[in-house]
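First comes one chain, alone, set out as structure tokens in the form predicted on its own.
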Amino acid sequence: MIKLHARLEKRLDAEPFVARVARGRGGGRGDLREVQFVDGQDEPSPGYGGYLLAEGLEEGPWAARPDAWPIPEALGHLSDGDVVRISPRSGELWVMYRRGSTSNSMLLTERCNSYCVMCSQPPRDVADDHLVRSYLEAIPLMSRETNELGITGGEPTLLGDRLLEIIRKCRDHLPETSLHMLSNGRMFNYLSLSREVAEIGHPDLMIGVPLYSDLPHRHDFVVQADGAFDQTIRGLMNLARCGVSVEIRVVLHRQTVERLPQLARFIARNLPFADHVALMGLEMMGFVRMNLEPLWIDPADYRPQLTGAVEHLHRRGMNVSIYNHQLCVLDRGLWPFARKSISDWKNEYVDECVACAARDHCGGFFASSSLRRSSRIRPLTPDMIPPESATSPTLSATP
């Protein structure tokens, strides 16, 4: 895993600040909105808002400066253009954005109005307004070449006008960047919110909304909120009515896979406007650890349901993908729908993957998968991989 948070030994009585990392640029005067990464190859340059000293420079002449912070080796991955938040009083450094990553997302709140049984980011009713403030500072520092940026929570719609402010900021400073927001969809039950989001006019916004069953009571059980199914369906329809792109997400576990084919038919029949349907493997974090036995099912054991759902959605002309699954546990016919979807900072491969001929095409595992993984994990040999798969870097195809 790539470390995104660290404790700094140095403390200073100063306000938290957000800055872009400058690294490997040589001499010249710096920018006060930036912190220079000093690793021994480049000499510190004047004019920066602060300095990050690589391991080994703790005793150097710059270490005594109040605006210079020695950082642990685990943050040596910081690159030019990354964005960090430094809290001098608590000695915390948070990597908010990595320029070279395709997995950047903005956690805007930990609060939520659902309590999903498999939530990997369990909600907390805490004062976290600093998250929005920090990202409003960070967005203008991000590269305009960023391909995609995520919004997540908690439930972002609980932020009201502050969420709209974030979307506007992205529209204005990152006009070429796709924005993908995760929401339970329940607040879009109010048509006014759907209209307000649409009226911002972001050029490439998609909202991913989970739907866990075609039966209202089953969906409500998974999200632990009475009436959530009806609110979610109305929310999806309101977003579509206002011209906002939507994605439907289904997390696959013991409580959702039994009726997965029926859910696929429900989606194709009632929500054909969905731009994408993502069928997602379980992440072993948060509430999953508490509810493991009633949730866990070996992905190899729900292959019939998964195959039936994908085939039905595909035949109905819907764009469908499989996330967070390894190729060796999927039927061969599902490989074109499998995506390398796990965020790079928490993605890993296990011992069986070392000799696998499909490793470069496979999405691998969550770092948390050591808690439980399929019994069918095995290396694939070259003769098991169709020629068209061997030449496709992502094994993806537009259905």
Contents of the next structure:
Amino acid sequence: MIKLHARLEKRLDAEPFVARVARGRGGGRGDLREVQFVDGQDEPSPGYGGYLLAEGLEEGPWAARPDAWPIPEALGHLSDGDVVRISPRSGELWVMYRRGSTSNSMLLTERCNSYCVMCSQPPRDVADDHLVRSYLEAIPLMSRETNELGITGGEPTLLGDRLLEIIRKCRDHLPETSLHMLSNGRMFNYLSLSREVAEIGHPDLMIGVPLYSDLPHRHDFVVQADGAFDQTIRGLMNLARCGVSVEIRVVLHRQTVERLPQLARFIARNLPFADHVALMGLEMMGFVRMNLEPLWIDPADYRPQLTGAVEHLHRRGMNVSIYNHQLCVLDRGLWPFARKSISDWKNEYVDECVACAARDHCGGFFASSSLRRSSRIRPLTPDMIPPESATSPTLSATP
Amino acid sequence: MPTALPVLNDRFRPVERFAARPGRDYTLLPMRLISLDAGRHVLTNFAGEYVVLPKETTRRLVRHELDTASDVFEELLSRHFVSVGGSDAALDLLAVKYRTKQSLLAEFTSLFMFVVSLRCDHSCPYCQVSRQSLDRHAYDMKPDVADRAVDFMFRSPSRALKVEFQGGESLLNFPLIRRIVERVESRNLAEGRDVQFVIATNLAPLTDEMLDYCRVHEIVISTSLDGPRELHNQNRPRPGGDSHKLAVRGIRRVREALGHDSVAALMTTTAASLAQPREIVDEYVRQGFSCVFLRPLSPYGFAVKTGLARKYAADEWLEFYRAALGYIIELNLAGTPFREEYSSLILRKMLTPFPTGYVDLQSPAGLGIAGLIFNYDGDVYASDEARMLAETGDRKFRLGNLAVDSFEDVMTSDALIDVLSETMTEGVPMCVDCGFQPYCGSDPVYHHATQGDVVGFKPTSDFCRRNMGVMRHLVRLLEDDERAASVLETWI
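Based on the form predicted on its own presented above, generate the structure block for the form predicted in complex with the partner chain.
Everything in the complex follows now, all chains and molecules, and the chain you saw is the first one.
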């Protein structure tokens, strides 16, 4: 795991601020919106908004400055172009954005109107307005070459106009960056919100919306909210009607796999406009820990349902992916659909992976999988590795 | 129903709290049903999804006696045959699905057939047209007629325009084909439509110059292949008796010049074909085709009326169809991917939310609003079958003539509108209650020709009998034969 939060010395007299990290020769521009990473290779230069002192420099002459902070070794990964938020009074450093990462995400709020039984990021009803404010400051500091940026929560649509502001900011400052937002879709039940998002005209926005069952009451149960199915379905239709790309996300666990084939059929028949369907393995975080037994099912035990669902969607021309699954628990025919989907900072491999010939093709594990993982994890031998030609999705015509 | 599960942490509500209360009222959504066999019904919903139920279950369903916690009820709920209080998203989804199924209507007419000549070197007994001998140039389309036809075609709002050259033998008037292609191309520089050219030909008169022209102008070829040599030559006589040889050689030359998939073949099932389902399929496989369209003989063409081709009953064709389909499925299971196209069309209607453009299975009928045909003499007909009917003296479906009638005149003519309004199976007697209504159509030319009425009387209609037979057979395969279903699923 890569550490994204760290403790700093408290400084009671300074305001929190967001800054870009300048590191190495030619790094940064030397302006006040930047903090220089000082690691003994290069001399600190004047003109930055602050200084982060790598280990070993805490005793140096710069350490006494009020705008310089010694940082723990765990933040040694900080690179030129990363964006951090420093809260001097509470003594916190938060890595908001890593330029070299392919999985940057903006958690805009911890509040949510659903209460999903497997939520990996349990909602908290707290005043967290500073999150949006910080990201509005951070977005202009991010690299325009960023491929993809996520928006997550909580439920970002609860932010209303402030969400629109974030999307607008991304459109203006990161026009080449794909923006992918996770939302339960319920608020898009209001056509006006769907219209407002569409009217921003972001060049590459996709909204990922979870759907857990073809049956209204079973979806409502998983998200623990009456009427949520209807709202989400209407939300998806509204977004499509306004021309906003949507993705359907299904988290697979014991409460959703049983009707997975029916759900796949429902999606293909009712929501063929979805640009992508992601079938996702469970992250053993948050509420999963308190609902472990009713949620856990060994992925190797739902192979038939998963294979059936992928085949059904693929045959009907839908773009379908499998996230968060290890290749050794998937039917061989599903490998071309498996993506390396786990964010780099929480992506791990286990002992069995050391000898595995497919490791480079495999997405590995969530760090949280130490809680429980499939009993069928095993190293694969070189003869099982797909040739390059087999990496595009094709299924045999007959079983 | 899910088996008993370990319970959630008590801050979460159990699934029972969200489920419809057992015995609670449910609402029936629009549906139709038809008997599949002695014990089962096929039920279809408003958007063409189907379920097969024991007849007793259907009875309980419509009497509101089904247990809302039962598996069968959940199936019906999932597929929008019923809804329960509290959730009415099903209605919105049904509306969108219905709209999607009908979306081709908004595109309007996209297929335009040009009969460039009635002359032909073949003398097929099943020919739909009273063909003319090779020297009778009076039966060629004149350039001014062709020019008017092109202008007429561009009046259609459709984004896609398919120009199909028909005969007689179309290649016998190749200079006119060139004139039309070039006029369409130059006109399209400004129009920017998605234009596709198809030449329907028996390939006998094909020259290298024609192939060069087709390559440059991206024209594809549609030809006839009725089966193995003996059958094909028997069905399609010409001087020398070498139709099969010329067709096969032509197919090879087209593929060499234009690419493998630039030629498609159509077969017509004659009385002689009925005994040779496997041989016909084998011939298509041998000639490198990936599909065959098992097309029944039109029972009202010129030759049938004059007694030159023997009619056969719908049941005879169905037996042939089932045998050929069974053989094709075995081929697939043995590793040769191959499709039957009529089945594929109907499977797409059953198993996907999307519409299919096949003219004979539309409601309203595809007459005029899907395709139009320009006869050599400038007459405009609602379909190829309408033209062949006119050749036998019945001009019921003649919509106008290019010399005097505009696009607006033709498309708003009583001859078209009156017929279309009688072809909406949603309101046609018997179709209105038929479980297969979402998959079917109501071929008015057929019913007019065979029964003297565009609506027709379904119990004695071979169109109805044939389509019901195909649809019942496909549903049975999907439901009862896992191996066959695994193949059919790949045809959509």
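Residue numbers count along the first chain shown, from 1. Everything numeric in this text was worked out from a predicted model, so none of it was measured. Basically, rigid core = biggest C-alpha set you can superpose within 1.5 Å across the two forms.
(request) Take the rigid core as the frame of reference and indicate whether the C-alpha of residue 376 shifts by 2 Å or more between these two forms. (result) Shift at residue 376: below 2 Å after core fit.
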